[in-house]
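Next up is one chain by itself, shown in structure tokens, the form predicted on its own.
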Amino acid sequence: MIKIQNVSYQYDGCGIEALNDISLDINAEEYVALIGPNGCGKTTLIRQLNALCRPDRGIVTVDGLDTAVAANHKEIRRAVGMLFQNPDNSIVGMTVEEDIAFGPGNLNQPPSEIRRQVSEILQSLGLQSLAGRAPHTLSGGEKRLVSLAGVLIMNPRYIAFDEPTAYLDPTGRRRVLETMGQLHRSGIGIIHITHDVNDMAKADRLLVMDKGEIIRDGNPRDVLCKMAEDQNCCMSVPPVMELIHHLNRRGWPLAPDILSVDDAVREIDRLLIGATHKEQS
């Protein structure tokens, strides 16, 4: 479990709390989506999880290891992998193979063992054909998968994703999301910063941040429904939910937790067909 207890954090010279007295538990194997307006502290929060930032006040522990203790950082950073919004920030090798091998190489593992691990990771992500490619020649989606491979080779128990599908074409986006789903099913805990409602719907839990605080926490559909009803919400809800709530106010008995256009179409179609049959009878 990752435990965040009364954590506050302020960047040097900023004068504003990026995180303000946050308390939160994230269970192993849990899929947590994290949303909020730009500048609300989402990235700062996930950087606390693997000691890239340490609290000014409060405590963060990862499976019992305190991030404030420097001697714990090696194990914490193996336990909590991090995928940054820009994959170029985490790619360091001249080839894909070299980049993926960077982590175990720094741990002085035998070259034969590193080659075996790299080969397995490439195969598991379907990246064998990219092994000898230079990272700068890859597409955005391929770069993100290569960055993920560099994290997976360290056998993390949790992975934090900072908007991993931003600026990707539909094919790259689908590959990244499918891979994240497979990782979750394999038992890895996922923390996913996103702005996409379809991503939120896949999560076990949705956290909403605003001004450095967690303002909502719960089942994604329940949280989004409450946001749709809140006139003072810090961010807009998906347009399809706004439509459903508008129709509900006009007397349409639609389920308020509809998240996708396809579900909305099916629900409206069901009501229209039901109304037609009622008139005919």
The other form holds:
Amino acid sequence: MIKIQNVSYQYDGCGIEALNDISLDINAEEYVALIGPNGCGKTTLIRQLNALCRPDRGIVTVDGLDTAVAANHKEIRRAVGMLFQNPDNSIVGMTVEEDIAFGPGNLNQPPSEIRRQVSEILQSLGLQSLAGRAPHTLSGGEKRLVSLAGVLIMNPRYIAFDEPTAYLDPTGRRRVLETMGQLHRSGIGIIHITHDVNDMAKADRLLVMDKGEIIRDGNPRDVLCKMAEDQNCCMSVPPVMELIHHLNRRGWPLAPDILSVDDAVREIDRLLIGATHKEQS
Amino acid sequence: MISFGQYRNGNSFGHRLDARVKILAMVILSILIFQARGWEIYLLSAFLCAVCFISRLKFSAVREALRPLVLFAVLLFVMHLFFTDGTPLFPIPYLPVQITGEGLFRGLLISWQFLALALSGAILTMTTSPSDLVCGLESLLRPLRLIRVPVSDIAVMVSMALRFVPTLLEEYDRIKTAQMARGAEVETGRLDRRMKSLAALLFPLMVSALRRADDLAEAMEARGYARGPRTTMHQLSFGREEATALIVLGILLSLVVLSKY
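May I ask for the structure of the form predicted in complex with its partner chain now, the form predicted on its own having been displayed?
First the chain shown before, then all remaining chains and molecules of the complex.
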């Protein structure tokens, strides 16, 4: 479990609290979506999980290991993988396989073992054909998957994704999201920063951040439902939910926590069929 | 894009050879080229041609690699031809320079040395992948660890620099297109304006490179990188082929050294 207790953090010379007294527990195997406007502290929060920055006040522990203790960093970075927003700047190898081998190399594993692990990961993500390719020749989606492979080879228990589908075409997006879903099913805890309302709905838990604070935390249905009701909310909710709330306000008795188009169709059907039955009787 | 000595995939003797042996051979060849006189020039030229042949490098590929350097070789030749003291071969009327026999000899020698050095470098990089090259370099420099030279960090730095060359070239193209779209005269127009536009290109490129470096450092740290020794997936091996190459190199070196005494 990742425990964040009363964490505050300020960037040097900035004078603004990027994180303001945040307390949060993230369970292993949980899929957490993290949303909020730009500059609200989402990336700063996930950087805390991997000990890339340490709290000014408060404690962050990953499976009991305190991120403030330098001796724990190697183990923490193995446990919490990070996928950055721009994969171009996180691919360090001259070829795909060398990049994936970077992590085990840092753990001083023998070359034969590294090669075995690299080949396993390439196979599991279906990236064998890219093994010898130079990073600058890959597409956006491929770059994300290569970055992910570089993280997965460390056998992390949690992975934090910073807007993994940004700038991707629908195919690349689908491939990345499917892989994330598979990882979650295989027991890896996922922390997913996103602006996409459809992605939020897939999570087990939704966290909403604003100005360095967590302003909402709960089941995505409940959180989004409350956000849809709140006229002053700075974040957008799924268009389907917005539509249902508009209809609700006009007197249609629809369930307010509908997230998907299929559910909305079913609910409207139920209502219309119910109305027809009433008329007939 | 500059294609000097770009790696060409292959499975020839030259390609298979351990990168350490190839780097060592290049260092020895460079020394031999610098001190070569008379028949040694023919011997070394023949040796370099033989290496190209056994590495199955096409003549066109070698010509392509050396093409950008021919101009410099010609320039070196001309400079030595005109500005070396000695006995004039024939008088040149109205000009304060003269062509001397010594100048002609020196010009030819220096141009040959320059091209031979470039060729040996090109053979190395055309037959060795950048990763193997870095790995071989790291392995050869390993004894320097004893005097606290951070060999692994240097190897990571070199590979990082090689990794980001194409990315920065792409970035340069992107910034150039953006500036041209806003009316900058980068490729056309008066020279002074082009120079000004070039400065406007280089500053954003530098800022972007620094930002990338920051992000990269963070990504490396997140993947457990720390200064000090680390392993890689490459495994260098010294076998019969490497021993053969070293023996041939040894014979070449002994021939040249013994001929001096």
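Since we're looking at a predicted model, the values are computed, not measured. The term rigid core refers to the most C-alpha atoms you can superpose between the two forms while keeping them within 1.5 Å. Positions refer to the first chain, counted from 1.
Once you line up the core between the two forms, the Cα of residue 267 ends up 2 Å or more from where it was.
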